[in-house]
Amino acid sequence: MSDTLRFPDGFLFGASISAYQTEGGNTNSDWWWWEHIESTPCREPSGDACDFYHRYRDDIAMLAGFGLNCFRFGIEWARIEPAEGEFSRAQLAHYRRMLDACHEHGVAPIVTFHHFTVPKWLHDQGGIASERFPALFERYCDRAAQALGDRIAYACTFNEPQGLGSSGWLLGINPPGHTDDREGAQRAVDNLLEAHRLGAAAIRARAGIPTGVTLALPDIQYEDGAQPGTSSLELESRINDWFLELARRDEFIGVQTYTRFRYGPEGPRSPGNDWSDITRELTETDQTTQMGYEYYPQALGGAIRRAHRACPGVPVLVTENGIATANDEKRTAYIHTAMREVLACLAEGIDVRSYLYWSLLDNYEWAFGYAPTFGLVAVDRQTFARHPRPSAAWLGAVARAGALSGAAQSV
């Protein structure tokens, strides 16, 4: 290859945050309630957040600074439909300034329209394995269309769906906190399938806009003779393919990964790969992250070409990669390593058209709290001033330059 390796023109440079871990303050939510439960696995309350709701203006004006010309957030349901079938305009209105904010700095939103979380008056009557989930994402996804659509330029109805079945009624690691209640598990998976399909085409009549979901892809590796087994990793797996079938009708496949899981004939391989237990030590060594996963940047190219593998002619958006740490220079090396995959995967005729780095901020990662750090900008947890860190501005670079110059960098 050569020093320089350039980008299509349009391609998109940018960061990604979802509204619960930043916004603050979503007393409404079904996280909220399992944050502050005598019994909730979570090691700190989310609070404030980041305050994003109230400095999404100076965060935008930021991002574009550094360079960058796209912006994935998300919209909180609980906030738009505070009580069932009550639509807040207030709300609704709140939202569309962040999408007009990002107009005005030449950013284009992508805009998550479930990321984990829902009202509570909607997890009270049973959550994502409610009967009547599919019907009531479909009408918020039409009223929230309705309002915001005509200035979104990518919509994904959910991020990661094919995780939340097993998180809130396997592993009991999310609200509601089931544990071995598999038909519950099977209900959400099935309504959220379901859901993803009624959501789209309800965006897609209403705002015309390109419309698909994001998946949680890690780059999963058997060794030696090692067959597929029953990890709740594998089973996430086996889910996502039945959401990259819908996906064959989208517009484009969001792709999100952070690590690899190697399995061999003895078992897992791979540190950080029971992922689900939230009490482990969140330790970084020069092999692993602060999240203990594996340093291996190399599994975005995986992920991607198995969604393009999956859903040929469908273009690809990186929506989510990066890594907690407290090394930037391990952040911007790990950076450098999986754009030069996108870069491959273009080589190759795969139709990519975005990197989005998680997470613009640090942020708050669920039962996890606020001790990973992800972001590209630091996050003052008293003033919630942001220091942006010398990544960002590499980044920026890049996105400036639409190339990446250079050997692949190492740490």
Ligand code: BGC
Contents of the next structure:
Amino acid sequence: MSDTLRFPDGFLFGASISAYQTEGGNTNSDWWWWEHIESTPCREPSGDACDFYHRYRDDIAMLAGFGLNCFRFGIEWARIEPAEGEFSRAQLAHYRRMLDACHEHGVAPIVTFHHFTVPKWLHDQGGIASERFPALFERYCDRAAQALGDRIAYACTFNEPQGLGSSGWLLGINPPGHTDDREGAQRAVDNLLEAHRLGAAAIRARAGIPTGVTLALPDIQYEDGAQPGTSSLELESRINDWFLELARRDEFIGVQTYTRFRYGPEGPRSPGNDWSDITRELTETDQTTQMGYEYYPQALGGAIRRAHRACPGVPVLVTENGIATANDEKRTAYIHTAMREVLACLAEGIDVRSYLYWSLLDNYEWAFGYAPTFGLVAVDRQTFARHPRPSAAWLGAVARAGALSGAAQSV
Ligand code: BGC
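Got the form predicted alone; any chance of the form predicted in complex with the named molecule too?
Below, the chain from earlier opens the complete complex, with every other chain and molecule after it.
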């Protein structure tokens, strides 16, 4: 572990959210449809979410007030292109105001163009698996980059594309809810790879912004005698390799991780390894998080090193890392240990440029609903009032100092 506890000048400290999980009322998106069908696996609908759509100004001011200098948020395709080929100037202006609010507060905006959701009209044509998907995504990226690009610090085409094929076409836990549709899953993955290539090129051509993809890279560890197998996690890990190959040509690679998954001779042996089981009980222990994952903040080091090995010379942005917990001291300890991993990677010479905690707000955790609490800030579900937790001030103080103080904490 490195001796130096200082982060390099210009390091980005912040928090992430996505559009769908926080804005509320995204009625034109495939997820809204998914939450409301009779057979939905979702525990509850997203409803007004955090009403971030209307409260973004206060939220950005709050994030800056903590001392953070970077904010990653999403733009919602279903709002920007509410019907095929119809682009909404008003919605683009809305997102431009959000970018302006970031700049007013000295906060670097990192924008995600696609975070799991597509417009309902595109869903009706087959969504990500439609042969038209890559070209439609390219056009959307072009139009959004034209309207917003001069205000964006870094652009992410896709958030965690590696899981979208399996969750939507094999496991049936995301729209369109197919199960065992191998052909559909393969088409979705092929289209996402092509769409990343086209979308990133369109964003660069329009706005010259550093562009990349963000990947979920859980730390997968095989113990002696373990046989690599065919679990969803391992499948996604192989799909990640294809995205990492593409990312060699990008200006950054976004790394996101929450835990590790261990495999022994008898197969998976980490709690929560069947992450696709959305009916599982959400109970937290000292060793696990509310998501049922192992408490293992050290996973971030493994994830950064994996991205670096696959894409040498490509800067790494940690675009998500976090814990769902009811215990905010555990959250602070988790972040502390994860940030020490970042420092260790920096000391090894890896060009890591950001640490963004997931999430700024307690928000809609997809099919799990609002029970898991990832936020630096709690949100009152009746009034939408924001209640910052001590971890927010703690992370802000690290950002202000540009350094971690004290030994790693234990829970
Ligand atoms: C996703 C988020 C999600 C978070 C916590 C990430 O995989 O990008 O949308 O809320 O993990 O589970």
